[in-house]
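Next up is one chain by itself, shown in structure tokens, the form predicted alone.
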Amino acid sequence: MMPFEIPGHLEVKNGHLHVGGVDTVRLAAEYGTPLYVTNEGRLRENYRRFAAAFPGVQIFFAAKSNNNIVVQKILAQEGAGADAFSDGEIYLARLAGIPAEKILFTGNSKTDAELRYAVDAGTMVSVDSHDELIALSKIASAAGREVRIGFRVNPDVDAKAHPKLATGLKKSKFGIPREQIVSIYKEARDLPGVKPVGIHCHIGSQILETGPFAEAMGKMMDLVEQICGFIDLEWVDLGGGYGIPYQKGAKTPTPQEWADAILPVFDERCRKLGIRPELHLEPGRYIVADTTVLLMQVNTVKRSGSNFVATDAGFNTLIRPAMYDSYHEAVVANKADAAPADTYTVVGPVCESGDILATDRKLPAVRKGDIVALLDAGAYGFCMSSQYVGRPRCAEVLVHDGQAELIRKRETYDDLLQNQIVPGRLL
């Protein structure tokens, strides 16, 4: 078995490269390059695995990792909830039958027309300034509503995450710092139109250790206990950020270890204090990273310093190793079980030299007309993609039971041109 095979989801068969048992060589003649190609079963086998490991704990997916709305739906089948960041989130988890009781609107700036959208929706908030917490309660009063809230907390830790993913540090644009919580809590106790029942963090992404989780649910109890005295607290939302082996072959922590780390912390501080408040989780990349692979057509090989195989997919598909610097395994589909011949470095069609997807990969001979399969890319994958060098975005396509459905249309040369508009005088 080759190191990125998984048993039921990604496998060679006949040298080819299958994604649920659909062969992707076939997927990209069928349905062009670049593609974007998610095993549901895959989806919905890692849901599962992560709820199994928290029992009684409420999950909300994190919809910024993938906001295809089939994605949504199926996740909101098997019982997900939704962390939303925007109101086009809100919106879409909505669509996709995610009650408005299990949704939380989390952005960190968050502009008065979607205050309005998410009182109007009747989700929950995580306010995350005092500005906010002001201009809600104004929202909400005027509308005859009351918006139940929780505030998201800065709570200073290192989840030795890159540091562009990093999100719970002191110098972070997220969140109230701690010393400011109680008092804040204290004033939202006594506003109209909010009910303050909650308290939310986010200490990264792609963390890749169980000590982080740990010592922010102390840090987050450590505040429970200083307001629960005078709030009914009804959750503590430790956010998300679990990480996933994009290198094959690395030991990240499973779902069970980050419940053995998390829930002994939750579970003696409420006995300690006599509380029990729902605890929410909110996986976004643990949950569809691996789902999806990407692929796309060689266009060129060639050698001018190192050996570059350009492709008909960039940054402007998959931006994240322009980014991140981060890693994805890359497979050639349609030579999945060829012995490496040479090292290559992947790169795109657009115009920056930080347009490379995979640096220094051992593959098997590379040719124009290959197809090259980048794994895990199922989270910030399409979703932060975009139309730069006016290169049309790509379809997306669902496996299920071995048979392939189209999810996204590719778009045309037409959806450069949506919503903008010529002055007549220039016609």
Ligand code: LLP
Given for the second form:
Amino acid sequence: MMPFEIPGHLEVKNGHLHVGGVDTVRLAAEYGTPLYVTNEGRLRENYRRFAAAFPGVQIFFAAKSNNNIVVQKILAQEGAGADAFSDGEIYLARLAGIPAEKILFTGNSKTDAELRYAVDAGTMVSVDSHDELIALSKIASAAGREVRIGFRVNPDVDAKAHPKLATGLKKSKFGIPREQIVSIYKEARDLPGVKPVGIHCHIGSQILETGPFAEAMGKMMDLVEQICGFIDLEWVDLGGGYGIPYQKGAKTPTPQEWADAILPVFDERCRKLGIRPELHLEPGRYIVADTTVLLMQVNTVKRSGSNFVATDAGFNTLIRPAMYDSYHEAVVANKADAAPADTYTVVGPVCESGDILATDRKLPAVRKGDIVALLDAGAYGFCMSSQYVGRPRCAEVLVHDGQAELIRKRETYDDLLQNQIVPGRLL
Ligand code: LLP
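For comparison with the form predicted alone, kindly provide the form predicted together with the named molecule.
Every component of the complex follows; first up is the chain already shown.
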């Protein structure tokens, strides 16, 4: 038995890896590879498990983690709001059926056009700088609107995350320093077009301990204490960052453990202050990562410096290992119950040495034509893929009730040309 089976989600039957009851080897044959396969049941379960640990808390799904409209529609049905980092993410979230008042626009470098778009759409805005506050006030008051805002705080908390995934350190580009918070809320209170009603932070991603969240919650409540005398605070947003066990067997906190670290701090401080704002959270990875496997076909197996398995997906399809040295479990989907036979490094078809998906893994004997599945590919997977080296982006499939549905077509050569214009003189 594969050591990381999850009943009803990832299982091995007849030697093949199944996702949501569907044979991944059959999916690879039917839809081609590379292929992202997402299990709707697991997506709903993840959302419900997380939400159940945080009663009364509004969840704003971090839309950047998975931009498939179908995934967002399913989460909208479950009651999620959205953390949208750009106008494009606002557009998609609304199309997915998330009401504007449950969307928080959280970009750190918003254009005036994006702000106008958010004002017209009626979303809330997390304001990341003084310049942005002034621009938003002008844009909203010119449109005769009043936008509900919060400020993104730089809480100066070490999330103990990968350096590229830490966003709440003092030197981070995000948010407003704590010592400027009181004065900026006072200024915002008196400006037209904006109504400060919330306060926001996000300390990082793939965080594996509860301590940084408790610390951030405490620091946010220190600020709440300083502003609640003159701001009618409706919400406190602690952001996302809840890590998952990419390496199976690794221990990560459960939603209940995250909740046990965060909620008592929030509740106790609110009680002392005699206020009752809503708590908002913005999980991305926790909700979508383990819903999805990436299927790739083996093109070559070669013994040279390492024992290389070269597949048809590389960092053009899943950039996480190249960008953050991330670990994703690799399973030979058509030999999923075979014993490990050798140590392999799984690489992609990109012209760079950094194009490595999995290093030194013990796998069954791998042959050309085998299907390798990389697990936990649903967060920051397809949405960070590219057409580098002239490879059209791959397809996405949703499994539901033992059936598969195509939810994103594989790109074609035409898509490589999309929006390119050849001047007449060069025709
Ligand atoms: N809220 C805000 C404002 C964010 O910027 C993010 C993620 C989240 C929430 C969701 O964080 P999560 O719960 O997913 O950890 N591409 C990287 C992750 C970058 C995260 C960026 N911000 C990766 O593949 O690991």
